[in-house]
Structure formats: C-alpha cells, structure tokens
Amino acid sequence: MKNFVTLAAGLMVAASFMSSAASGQTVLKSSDTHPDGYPTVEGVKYFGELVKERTQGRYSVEVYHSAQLGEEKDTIEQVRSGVIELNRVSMAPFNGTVKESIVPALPYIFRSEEHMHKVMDGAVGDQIKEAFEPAGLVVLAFYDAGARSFYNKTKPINSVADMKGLKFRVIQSDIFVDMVAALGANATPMPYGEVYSGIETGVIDGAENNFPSYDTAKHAEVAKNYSLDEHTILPEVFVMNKAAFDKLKPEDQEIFKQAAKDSVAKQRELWAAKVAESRTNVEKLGAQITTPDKQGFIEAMAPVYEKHVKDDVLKKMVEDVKAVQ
C-alpha cells in the first residue's frame, strides 16, 4: 500500500509538472521527510521563492514535505535518477557513495555548531560538494540539523556504561551502526517514519536525533529520557540532480547557487529558534534531559575513526577540520 501511495503521489507530481511546463514555467520537485513548517522545509521553500523571483517566474519549486514522495533512501534514488530534481536529506546515507561525506558524519568531529558552520562554509565544504558530482548530484547548500543525542524509554544515560544492551534506531549508515556498537549498545537502522511505533512496541528502546526531530515526530511521548551527549553535529545536504542543473543556462545556474546560499542564512535562523521551542515543548511533555560526561563517549570512538578514516584523503580532511578555528 505504501509503495502504491508513493507511486500515486509521483504520478500526481508528474501531471502537475507537465501542466505547469505547458504554461511556460518549469516546476521543480523537492522532497523532505520532515513536516511542513520544519526549518529545512522552510529553507527550501525560501530557496524556491528566491529562484522564482530572480528568474521572473520561469522556475518554481514545489516542496513535498512529510515524506510524501518516500523516505530518504527512496528519494535519494529518485533525485539521482532524475525522477525528482531536488532533495533535502541527511548526509549520512551518502557515506557509502560519496566517501568525503564520511568526515562530517564522524562522531565528535565538530566542537560546536559554530565550528561546523566554519568548516562547511569553507574549503572542506567545497571539497565535499565537488565529491557529490560523480554521483550525479550538485550540492546547493548545507543546512543545520543541530546536535544529535540519544534518547530512550528505559533509563537516563549519564555515562557510556548506561548504554550497554540498549537498542537504538540509527540512520542507515555504517558509521552510526559502528558508533552505537562502540558504546556497547545495539543499532537498528530503520526509516525515520517507523521510529515512534518501534519505540512504542519495544522493537527498539530509543533513537538518536536533535531536539526538533524528537519534538515534531512525537518521540518524546514514548521515550522520556534525553541525554545531551551531542555525538554528531551532522549537517543536512540540499542536492539537485546534476543533469537537471547542467541543463540550466549559466546565468540561471548562478541564480540557483546564490538563492541556495541565501537560504542557508534563513534556515540557520529558523533552526536556532526551533531548537529553543522544541526543547521547551519536550520538557513540558515530561522529558528528562541529562548531560553526561562526554569524555568517555569521545574516547570510545577510536575504533570508529580507525575503521572509517582509512585513506590519506579522509585523514587529511579530518586534520583540516580540526585545524579550523
């Protein structure tokens, strides 16, 4: 049934695209798993407004939020194949395709969100953007997704020892699986949309994510213990199908790039406000927020780095990230 619904949505989108194209306007489809109003959704909407304005209406963007076009794994394939033109997605699922995307996904690679901004806005970010092109994608922007932390329905986590034996949902990424294993817990990759029921039914004990996701997906209703270990500050990536981008006139390519850059500032502003709002919301729901000593978590990550930072390119990138002040 789910695949049928997704296919039906895709056919509706195609029909909309054809009718719009007939009117002289090219409508680009963009996917997001998060609900309407979420900062990443609003960031892409703002990008679309700027593109429409700056191309005098020749291009517009339709944002399909709430996983209307499928979960992230599905929409990544859709944008790579050109079924949809745009996609906002976590960077972690690209770790097996674009090796440079491994670096920002490493646990504790960033000292703070400000550090992450400086890295992704600089030479390392440019290097990662270039690495996406052979995969058929053009990176338009890196969006904020805050710090990810563990939460569960069983007990507060104040140390690595408290992680032992717990089952956590993670993004479909080997790094995340290995990170959880290094902490003595069990990782269960599953789609974002299945986390609530997974916790509720006991398939998993909890998950790991930022405050806005913990809030808007209602996970705080079923997992009351939130531990601010802040293991990853993983940026989101806003990508465009490369063939679609290459078809744009050079002046339109510049418009798209600048609109994306302008949308980053907007998205970061919305993100900061949403984090504060979501923390208040989950505390009202009775979430217990603890702050463990991170040093034990950091020290446990040595085997993760050893396994995933294998070649000289990645080793150099890690050093470049650490050098950014």
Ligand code: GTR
Second form
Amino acid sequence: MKNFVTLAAGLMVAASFMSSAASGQTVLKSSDTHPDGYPTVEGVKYFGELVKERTQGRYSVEVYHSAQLGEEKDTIEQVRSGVIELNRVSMAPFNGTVKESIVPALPYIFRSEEHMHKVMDGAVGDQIKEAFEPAGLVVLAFYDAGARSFYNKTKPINSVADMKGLKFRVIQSDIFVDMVAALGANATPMPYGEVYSGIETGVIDGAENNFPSYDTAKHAEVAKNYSLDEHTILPEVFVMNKAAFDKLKPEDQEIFKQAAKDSVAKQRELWAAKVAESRTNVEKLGAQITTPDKQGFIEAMAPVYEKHVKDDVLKKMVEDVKAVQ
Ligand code: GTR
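Based on the form predicted on its own presented above, generate the structure block for the form predicted in complex with the ligand.
Now the complete complex, all chains and molecules, led by this one.
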C-alpha cells in the first residue's frame, strides 16, 4: 500500500513536471522528510528562490516537505529514476550504493563540525560528489546535520556499558547497524516515520539523531534519556537527477551550482540557530541530557573501521580526512 501511494505521488509529480515544461516554466520537485521550516527545507527553498531569480523564472523549485512523497529510501529511488528532479536526504542511506559516502558516516571520523566543513568543502568532498554520478545523481550541496547521539526511554547512558542490550532504531545503513552492535546494543534499521510509534509501543527502546530531529519528530516525548555521545557528524546531501541536470544549458548548470553553494551558507546559519532552539524545546519536554565519556565509545568503534574501511580507496580517504587541519 505504502509503495502504491509513493508510486502514485511520483506519477502525479511527473505529470505536473511535463505540463509545466510545455509553458517554458519548469517547476522542479524536491523531497524532504522534515516539516516546513526545518533548516534543510528552508535551504532548498532558498536555493529555489535564487534559481528562479537568476533564470528569470524559467526554473523554480517546489519542496514536498514532511515526507509527502514517501520515506527517504523511496524518494531516493524517485530521484535516481527521474520521477522527481531533486532530493534532500541524509548521506547514510547511500552507504550501500555509493562506496565513498561511507567515509563521512564513519563514527568519530570528524573531530568537530569545523573539521567536517573543511573536509566536505575540500578535495575529499569533491571525491564524494564525483562518486555519486554513476548512481545517476549530481550532488549540488552538502548541508549540516550536526552530531547524532543516542536516546532511549529506558535509562540514562553514561558509559558504553549502559548501552548493553538496548534496542535502537538506526538510519538505514550497515555502518550504523555494526556501530550499535559494537556498543553491545541491538540495531533495527527502520524508516524515520516509524520511530515515534516504535518507541511508544516498545518495539525499540530508542533511536539516534541530532537535537532538531529529536525535537521536531517529537521523539523527546517518548524517549527522554538523551546521551551526548555524538557518534557521527553526518552531513546531509542535496542531489539532482543527473539526466535532468545534464539537460540544462551550461549557463543554467552554473546558475544551479552557484545557487546551491549560496544556499549552504544560509542552511548552516539556520542550522546553528535550530540546534540551540531544539535543545531548549526538548529540555522543556523533560529530556534528561547526559554527557558520557566519549573515549570508551571511540575505542569501541575499531571493528566498524575494520569491517567497512576495506579497500585502498577508502583507507586513503580516511587518512586524507585525518590530515585535514
Ligand atoms: C535526520 C536527517 C533525515 C533522516 C533522519 C533519519 O537527521 O536529517 O534526512 O535521515 O535523520 O534518521 O532517518
């Protein structure tokens, strides 16, 4: 049923795209799992305004927020097949398809958000962008998603030992499954939209995410123990269907790229403000925030690196990331 709804939504989107193309004004569709006003939604909207202005209205963007077009995995298929032209998603669901996307998803690979920015804005970021092309996607931008940490309804986490036996929903990536296993807990990958009820009904004890997601998806209502272990500083990715991008005139391609670049600065600014706001919101909802000793978490991650950083390309990328000061 769910797939049917997603497919039907996709066909409607495709039909409206074709009709608008005939009038010389093309409306590009973009998906986002988050609600209106969330920094990623606003980042893509800002990109759309710049594109509209700079192409004199020949192109504009409509953001289908709040998972209107489906969960991330489904919308990734839609953008790869060209049913929609644009999509803003996390990097993690690409880990099984785009090998290089593994690197920024590795636990504790980045020393700080500044370090992540330098890496993603530099040569390693360019290498990751290129690696998306064979998957039929052009990366327009990397956006901020802060740090992800664990939260649960059962008990406060102060050390790795406290994680033992807990059941966590993770984002759909094997790295996250193995990371949770390495911490002595159990991982269940499931769509974002099912997490709230999963915690409420006890299918899972909790999940892992940044403050703005924990807040806006209302997970703080049902899982009040948030431990700032900050296991990943995982960027978001804003992608475009490659065939749709290749069809643009070269000067329009430049406009799209520059607008995306300009939207990054805007999204980062909105992100920083949202993190502070969301932290206040979840504390008001009764979230208890602990700060566990990170060293134990970092040391427990060795098996994840052993299993996932296998070939020379990935080994070199990890070294390159570490070398960025
Ligand atoms: C959020 C991210 C979403 C989605 C979600 C999840 O931080 O912005 O795109 O991936 O996490 O955990 O599914």
